[in-house]
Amino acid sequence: MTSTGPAFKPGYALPSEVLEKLRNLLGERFSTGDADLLSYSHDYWPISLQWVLKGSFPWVPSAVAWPENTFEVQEIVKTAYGNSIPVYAFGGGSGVLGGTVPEKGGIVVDLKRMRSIRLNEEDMVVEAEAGVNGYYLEKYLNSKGYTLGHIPQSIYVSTLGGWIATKATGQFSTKYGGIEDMVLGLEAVLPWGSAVTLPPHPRTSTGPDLRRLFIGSEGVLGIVTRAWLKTCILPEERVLLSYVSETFEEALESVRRILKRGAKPAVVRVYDEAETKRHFYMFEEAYGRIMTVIVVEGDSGIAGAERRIVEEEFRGRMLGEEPVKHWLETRFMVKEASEFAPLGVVFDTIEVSVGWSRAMSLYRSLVEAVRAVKGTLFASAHASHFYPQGVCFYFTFAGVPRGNPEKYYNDVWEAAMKTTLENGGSISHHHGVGRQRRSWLKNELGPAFNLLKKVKTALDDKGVMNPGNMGL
């Protein structure tokens, strides 16, 4: 139901017996108040920012719940399932693809009150509830001499559950991997309200890995409430390196050679000419060229060996530590989308992945395709996550549409997704699918999309878990 101004209405009213049961269970931690419904009607999806500016919200939940333990999550889900009411798991609200938007009305379940942490130092495993804030989790581990190594740009406002749900990765992924490489076990509440625990093991060969069923499932198969993750010792040494190259291709090839030799720098970021000017304008040597920043860290022996490999393989002029320090100081600044939107400028990023053999083809084609969309002011990219087999490109675009901002936004995404698939890439590297990418998921998965639908139907026969997300 579309609504305008403060007098919005939820998609539908919950049955009185449901309201009574959940209020008895949660007390003041259950709300149908307008302010709460409005707050949980959107995430950081640029389209939903347009809703905020217009004061018009097409989808609003019927209620919001704040459970404090797995039992309460079970009771909420069990009640919703028995009454065929949709349920949406909510973490920090930092998603950029509409993955938590309550498209069918129903109950938003905010997990942020579930934030306990327990560290097993002998096994180097941390157990944490899904609602724990990412920054708090990392700082807790640091205080004990450990790190998760998972530092997404959203670390201050995202949660562990959100990381797992979207199969997230962080800025230090080239060394530590994505969240799927860290999860050893998890607990999840299934669509009918039962809880399943997949205990942590260093490795197990007991059939298909059911943990992977929930990693990246974006709330459509259940709600992850707890996880066990492997930790690493805080690095003994950190080395900051930067280089200026003449071409984007030359810099990427240098990184490919480094990884081919087995070195794993924690951070590698290669900026094309436009983004070098935008982010490193204060370094005269980099103007009109390509900036690469690298962080090597770990045991001093390992860090020293990896530094030597980087210095041997990188073809470019070394600039030293200052550009890396600048990146470290500014890496969490992501204010453009919210600052530009009130001015009529549409701003967003699109991350995709591709193998090395098609990397430059995809980069050139996608930038050209986005620039060709009427209204585009600029399109650029940097490479931010690297593997021996390929790379993640993080594209940025901005435009001033003459008509509907949402149409321009979707036209850009259409061009980007089509170009990515044509060049053999994956339409998402770490932000997930949500509602923005769902139209193209079928194209990437092909017949396997029907398999995903069968898994969804088998687990969620009533379709109550985040309906519509990922096209399910």
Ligand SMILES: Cc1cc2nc3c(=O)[nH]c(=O)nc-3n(C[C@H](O)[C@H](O)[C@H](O)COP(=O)(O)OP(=O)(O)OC[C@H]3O[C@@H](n4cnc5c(N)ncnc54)[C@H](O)[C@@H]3O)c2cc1C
The other form holds:
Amino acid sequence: MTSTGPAFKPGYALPSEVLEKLRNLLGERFSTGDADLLSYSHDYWPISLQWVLKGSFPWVPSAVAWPENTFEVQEIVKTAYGNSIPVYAFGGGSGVLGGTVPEKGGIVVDLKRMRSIRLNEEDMVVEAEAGVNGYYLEKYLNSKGYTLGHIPQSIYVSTLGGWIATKATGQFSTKYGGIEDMVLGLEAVLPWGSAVTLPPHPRTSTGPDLRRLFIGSEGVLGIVTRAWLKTCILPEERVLLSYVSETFEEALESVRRILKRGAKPAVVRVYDEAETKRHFYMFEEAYGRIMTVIVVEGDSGIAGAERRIVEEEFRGRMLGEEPVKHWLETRFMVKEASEFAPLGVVFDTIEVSVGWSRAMSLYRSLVEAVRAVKGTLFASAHASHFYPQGVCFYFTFAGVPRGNPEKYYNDVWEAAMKTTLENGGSISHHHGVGRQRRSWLKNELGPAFNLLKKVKTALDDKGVMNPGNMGL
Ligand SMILES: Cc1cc2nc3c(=O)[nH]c(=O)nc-3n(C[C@H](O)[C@H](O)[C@H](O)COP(=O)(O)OP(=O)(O)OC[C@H]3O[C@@H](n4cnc5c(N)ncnc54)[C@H](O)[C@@H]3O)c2cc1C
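Right, the form predicted on its own is done; let's see the coordinates for the form predicted together with this ligand.
Okay, now the whole complex, with that chain kicking things off.
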């Protein structure tokens, strides 16, 4: 390590026999080079982006491996297990909570070279390796006339394995569901290096569903190497609808009525007043009000019926297709935390879920709690995912703290997590737990956290799989 480069504490050196074994196995697809170690020392977690800006990295891995098949993943994991070396599965690195940060040193296993896809049109099932890029998978399916229906905002920079591991959800979730609704089967490499395959079936009644053990497991129970997913045919018709309401509550209530009648618009997004101004400032009628954008899609008969239900139930002023077209065009454009940080601005988003009965109280209390943190410039939200039972609120905040930015950041998270739990919500709707939320997971799960810990210890007796992630 030269003294002129960024400052970092090197991950501890791996034993020479481990280095030799993995170099023999992977050749150039195994690295202990400084540039690779620094590249894999962070993800999209704003705290870790601060490290990049400061050029100071508290945690770096000891090595990075790029396997090309399940056998190679098994060999890496077996070697690590045999030597009690931590292993961190890495997909796109788009996680926003530090889930891939190698806090105990060890080997980062980047799965992006595992990207084969096979479509079974008769069963409407696609089999894909875990490292396949999300956009690539969706484009492949589209070219055959299908869609997964899973379109997260990070689709260009995330992988199938990352989606499964974080229990991700996409913009079209109100119709197609979250990733957990799509996974029919999977293959995973367990902490000691054996592989297990849970094959795809339309449904099974063969004991607890072990597939679910890995969905949302964030790399702490094993490495997902392959999955089988449901596919849908590309929609025949797409209807774009938008409404302006006087209050946030009124708009949410309209959506609740639509879902209660069984209609499932693919996309529904309701923006509070601040976010309506921010995202839809070009639509005069929406100024000072609440914007809702809706996409209904599918077979034309079904889409027609769902459109009718939306039009019957939404009490607000119809604004036509333009706001939805604007949303469709801009939906992947994001301001990154790293753009604001050099200006001294701390910026992040927090997503939580809550049942309808407490939705407005959670929204109001959380915005108020974040605004009350000294240094906050703004706190706002939109409702981004809907269920007959409740809703996901996606909060955005920014602040210019006087003192330590990290302290301000953690104070806001503390206020948000506490308020969510006090209002009966869940502290994460789709980003997962990672390292940022780990101290609050116990509060949400209560005694069930010990059950999770027991599962972790039973599967990973040496604690080699992503140690520290999720507080495990
Ligand atoms: C701009 C932006 C927009 C986003 N939009 C959305 C959104 O719309 N919806 C959403 O749900 N999320 C969103 N996210 C969050 C993030 O993209 C998701 O969490 C995504 O699922 C992470 O996938 P990844 O491949 O990048 O995983 P990574 O960041 O590489 O890893 C995330 C976690 O999963 C584990 N992991 C990764 N691959 C595997 C594997 N094969 N086996 C076991 N564990 C594994 C890692 O160890 C880590 O704990 C967004 C993030 C950004 C930066």
